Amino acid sequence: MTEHVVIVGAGTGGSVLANDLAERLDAEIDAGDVRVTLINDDPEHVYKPVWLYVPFGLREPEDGRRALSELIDDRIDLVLDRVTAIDTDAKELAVRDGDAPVEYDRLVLATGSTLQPAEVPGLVDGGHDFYSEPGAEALREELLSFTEGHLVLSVIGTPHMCPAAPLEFVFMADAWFRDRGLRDDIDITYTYPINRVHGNPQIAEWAQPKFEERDINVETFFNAESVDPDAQTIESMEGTELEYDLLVSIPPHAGVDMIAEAGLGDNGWVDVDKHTLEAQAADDVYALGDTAATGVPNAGSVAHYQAGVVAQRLASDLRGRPATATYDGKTLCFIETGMDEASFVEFSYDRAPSPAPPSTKLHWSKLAYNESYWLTARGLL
């Protein structure tokens, strides 16, 4: 009997996992004992960290796209379709375009995050973002013509993809305006929904002095409630109102509805054992990356490391051996602190982050990491 592993979602986690399994289970796939299917509703893989650089004219959106047909190992069955429902009792998936449900023996959910700007009245019309390809392109056009006024960056939804990106954006914007001789005519304000500038206390402690050194205003405990595009104001639940000339937001995030509908977790996130990444509400179901509610950041490095753990566990299970690989919360992240310097953090469940002093060397390391990402996605790094 052929064991069928189905992966839903071809972002970082799903793609790395698929290519890892192709290599790891080469003999079983070749013998017909195992089949691996990757289902995605887009023919392209998107590397989202590229979008941070688009508003500053440093990268183009197409730099972050590759065809899945070129990225995914030929030993994987690639299906371009949208999964619309999960039945964990019957072990099958409903798909939008297929004639019949897709049956599975082991399921991995890597469906990622979605943006929900409509949850905040006025935000769709009044705000910009760099968390989507069209958003980053539109923001680039605004920044190019922005020579004076008040730029507000508001972190509205947490958790969100790439928790360091809002810090990076304001540090880069500060440096970009200074380099162009515009900083004296532009005020920058950063808002965050809790009473510090970042969700991680160590990173918040590291970042706070940098805001002060660069004359970047900070509004903490600011939970955006509404935006008035005509008056160009953003108001918080706490009663604070800010006027803006350019609003950049980190919109609210959510997962996909079918996960909640399948009883696997709330808001589209799968409740998992944070070490094994196995779903708590169903057998033979894993989740990874943003989709897994582990409490670690929604970052590409997390999805990468989790994919390796899930691959090892699936291979052990399929070979009839105890699965012993576990995820320890490992996360790494480069943090741009300007246009030509960056910091670096690495941490886990048991080890707090300690950001490295910013340097040009770390900035170039981040750019090199971004360039080498395509080797990571192919499972070569």
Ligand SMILES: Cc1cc2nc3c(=O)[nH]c(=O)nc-3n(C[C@H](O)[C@H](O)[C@H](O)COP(=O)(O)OP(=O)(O)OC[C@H]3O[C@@H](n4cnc5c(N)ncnc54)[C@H](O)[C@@H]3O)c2cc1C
Second form
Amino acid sequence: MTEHVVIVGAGTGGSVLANDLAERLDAEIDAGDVRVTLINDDPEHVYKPVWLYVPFGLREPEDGRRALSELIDDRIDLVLDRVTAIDTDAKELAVRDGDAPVEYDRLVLATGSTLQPAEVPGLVDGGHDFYSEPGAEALREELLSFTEGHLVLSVIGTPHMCPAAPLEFVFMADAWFRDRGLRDDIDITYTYPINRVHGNPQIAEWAQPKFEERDINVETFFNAESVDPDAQTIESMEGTELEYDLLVSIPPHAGVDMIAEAGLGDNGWVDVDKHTLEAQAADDVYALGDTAATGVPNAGSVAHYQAGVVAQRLASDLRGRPATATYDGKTLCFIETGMDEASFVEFSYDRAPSPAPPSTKLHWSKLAYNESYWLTARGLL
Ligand SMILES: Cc1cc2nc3c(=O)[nH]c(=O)nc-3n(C[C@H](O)[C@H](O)[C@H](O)COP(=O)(O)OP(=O)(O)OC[C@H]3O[C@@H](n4cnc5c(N)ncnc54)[C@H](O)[C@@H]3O)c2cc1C
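Moving on from the form predicted alone, please list the structure of the form predicted in complex with this ligand.
Following is the full complex, with the preceding chain placed first.
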């Protein structure tokens, strides 16, 4: 009997996992004992970190796209379709375009995050973002012609993808306006929902003086409640109102609806054992990347490490051996601290982050990593 492994989502986590399994299970796939199917609703793979650079005119959205047909190993059955429902009792998936449900023996959910700007009244009309391809392109048009006024960056709700990216954006904007002689005419304000500038206390402590040195205003305990696009104001639940000329937000995030509908977790995030990445509410279901509620940041590096763990566990299981690989919470992140310098952090469930002193070398390391990403996604690096 052929064991069928189905992966839903071919972003960072799903693609790395599929290519890893193709190598790892080469003999079993060749013998017809195992079949691996990867289902994605877009023919292209999207590398989102490129979007940070788009508003500054440094990268194009196309730099973050590659055809999945080129990226995914030939030993994987690539299906371009959207999964619409998960039935963990029948072990099958409903799909939008296919003729019949897809049956699975082992399921991996790697469906990522979705943006929910409509949750905040006025935000869709009044705000910009760099967390989507169209958002980053529209923000570029605004930013390139922004020469004076008040730029507000508001982090609205957590978890959100890449907790470092809002810090990076304001530090880059500050340096970019200074380099162009505009900074004296532009105020920058950063808002964060809790009582510090970042969710992680060590990273917040490291970042706080950088706001002061660069004359970037900070509003903590700012939970955006509504935006008035005509008056150009954003108001918080705590009763603070800020005027803006350009509002950049990190919109509220959620997972995909079918996860909650399948009883796998709230708000589209799958409840998992944070070490094994197995779903708590169903057998033979794993989740990884943003969609797995492990408490670590929603980051591509996390999805990558988790893919390795799930690949090892699946291979052991399919070979009838105990699965022993576990995820230790490893997270790795370069943090841009200007236009030509960056820091670096690495941490895990048991180890707190200690950001490295910013340097040009780390900035170039981040850019080099972004280029080599396409090799890591293929499993070549
Ligand atoms: C601006 C920005 C900068 C970032 N910078 C960094 C960084 O520097 N470092 C870092 O580590 N991380 C960074 N991230 C975060 C990183 O991009 C995400 O955490 C990562 O992409 C998560 O991987 P994933 O596989 O979980 O989900 P994704 O990569 O989002 O992939 C999910 C896939 O599932 C597909 N899908 C969803 N639902 C369905 C369905 N029902 N049926 C079929 N397919 C479906 C989607 O189309 C998508 O292809 C950044 C993110 C942003 C927005």
